[in-house]
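Only one chain comes next, encoded as structure tokens, the form predicted alone.
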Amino acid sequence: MRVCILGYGLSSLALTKALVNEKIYVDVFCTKNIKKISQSRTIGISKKNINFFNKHIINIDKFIWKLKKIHIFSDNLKNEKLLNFQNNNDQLFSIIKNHQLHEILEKSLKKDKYFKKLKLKENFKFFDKYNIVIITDHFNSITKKHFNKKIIKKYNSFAYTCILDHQSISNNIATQIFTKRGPLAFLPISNKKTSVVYSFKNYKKKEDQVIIDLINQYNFKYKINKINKIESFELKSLNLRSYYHNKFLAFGDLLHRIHPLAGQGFNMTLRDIKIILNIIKKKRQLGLPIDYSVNKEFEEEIRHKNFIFSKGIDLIYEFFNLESKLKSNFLSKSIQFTGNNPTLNKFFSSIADKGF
């Protein structure tokens, strides 16, 4: 079995890891528009991908930090606690540098005979002596062609990180604060290093004085020394309509795309990657073709419950986001009230660790 694999991202490494493991050939194709992996951007694994990484991907657990809190508060209830989730023998939720896992993926992948990285030809004929073609690049004629259905949501925000340099402490608590402006998140990566993303509610891009400006007011825990380069990005959520085309296979971003407010845009990607290998071990078991059957497996499996919980999200933020406009704490501690019920705090941790 071969399988192609168009675009270089986090997805497509560890998507390619993945299956090679399987003793799955893959070729990975780049294209001209790479972007350089972000220094200040990180990524949030819930415990139970966390496991599942490990075990079918590659093991990280060196270099994640792990968290055992999270503290949720909102401008309206002052200093109150919102929301608390926690597990005090064990992480709840992991925290690794974007840059950082592309490099371990990168590295582990140029040592497998199984793998190979090719540049993207303009001739697509090439294309049929693949069993599956899978894509996660935006930039390509097959994503044009027949990945260009989608439902987008422009957020009218702009999501800014950045890495503090502060100093030591015991970091193993997040803390995401809904500000009158956006959600702002404190994700810790080591005892002396926190990241930082803030979805700042605006048309245009602050300047970075502002944005450090809010992050001391909001700071209640750190004793900065630096605030590194803070980098930003638009925000909208994004479903696409139709998974496959016949042996074509979209795939990570291209797929779907939320709100970073819960840290779950990376999980839904290895939830998918945990139902594409199941299906493909079930058909070489049974002897079955390796085809785009696949395809259609996946999407009928995956689909719907990535856009419940997509939707799930949405309706988070907008929730909050009605909140700040009513200027009122009474929806908050509605939320209050209803996170202190044990029952329903383990069920929203448990959705947030495993999906649907």
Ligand SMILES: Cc1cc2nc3c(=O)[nH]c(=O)nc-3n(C[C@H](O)[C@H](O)[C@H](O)COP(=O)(O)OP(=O)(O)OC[C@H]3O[C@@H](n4cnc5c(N)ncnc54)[C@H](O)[C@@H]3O)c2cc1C
The other form holds:
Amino acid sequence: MRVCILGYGLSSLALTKALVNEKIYVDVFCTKNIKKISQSRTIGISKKNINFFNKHIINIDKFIWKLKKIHIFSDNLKNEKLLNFQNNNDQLFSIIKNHQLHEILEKSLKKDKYFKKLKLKENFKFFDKYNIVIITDHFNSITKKHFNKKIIKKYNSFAYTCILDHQSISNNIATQIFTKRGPLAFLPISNKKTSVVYSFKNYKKKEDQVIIDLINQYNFKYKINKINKIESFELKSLNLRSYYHNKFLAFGDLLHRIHPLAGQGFNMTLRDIKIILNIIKKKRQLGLPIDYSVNKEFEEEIRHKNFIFSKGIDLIYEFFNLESKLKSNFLSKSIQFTGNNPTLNKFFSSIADKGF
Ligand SMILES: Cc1cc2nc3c(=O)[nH]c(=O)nc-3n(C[C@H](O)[C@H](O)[C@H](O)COP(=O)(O)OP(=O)(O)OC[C@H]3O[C@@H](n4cnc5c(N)ncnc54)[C@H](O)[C@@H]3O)c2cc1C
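The form predicted in complex with the ligand, contrasted with the form predicted alone above:
Entire complex below, previous chain first.
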């Protein structure tokens, strides 16, 4: 059997690698104008998903930076900690640079006889020979024709990302601050480097100096030597109403996109890969064809869970958005109270790790 995948981002390459590991031929088609992978962006992957990645995609253990704690603050509580998630014995979350993960996947796929990289043609007739076509690419006529019904929310915000070079410190605690302008995260990637994601409200025109000043204002931990190139990304959340159309299945950020405040977008896709892989494996064991029935089963199993998960992330955003408009710190105080309850703290950590 041969699977066709459109797009050449992280979702496409991770899914392709998982499939070729199962000795399934995968033809990956990319558009002429491939987006350059960001050099300033990092990706946080939960412990459960790292285990899955290492076992079923590729072992990235020597490339990841392991974090044991996440400290969360809010402008409204001044220096008091809002929440604290930790796993003293092992990693809670791991960080890797987007472009490094892309390179690792691409390098290993190029050596694999089950993988072929092809140029996307204008004439889509060539899809006829595939039983299943998985689409991660946003800009092609199939996406426009079959995957245009979605629930979109624009945050009227941009995420600004950069890497800080700083003096060496023991650096395995991530920090997130819910500032009045939006969430700001410091995500360590080594003892000398930390990545920053600042999701910034009502601010359309990028002015690096404003971002630099705010990073300096909220940084109380690092002796910064250099702030590297700042990049920006428009923030929106979306959920497709229908995951598939006959043999075409949407995947990755094309299916669901969420606010990066909890670092869960790619984690959702990894959970999707796990599910589709299990469906395909079961069908093969039973000698059943790998056709559009995979798409139907996939949608039935995960769509409602993904929708609830996305709504949960949006709720967190709206919660802090509301609080930033209020003069009281009542909402933060109630979160602090809830988060100090060990059972609830464990429950939230488990959802961030495994999903539903
Ligand atoms: C600031 C930020 C921080 C994040 N942090 C985390 C995190 O810590 N943890 C986590 O799990 N997730 C995180 N995410 C989400 C994660 O980055 C995405 O889920 C993931 O990168 C999506 O990969 P993709 O391959 O599905 O989509 P894309 O990278 O959009 O690629 C899809 C396909 O479409 C093509 N494409 C897309 N746009 C264009 C274009 N303009 N022109 C031509 N082709 C195009 C690409 O080439 C590719 O083939 C973050 C997102 C942001 C914005």
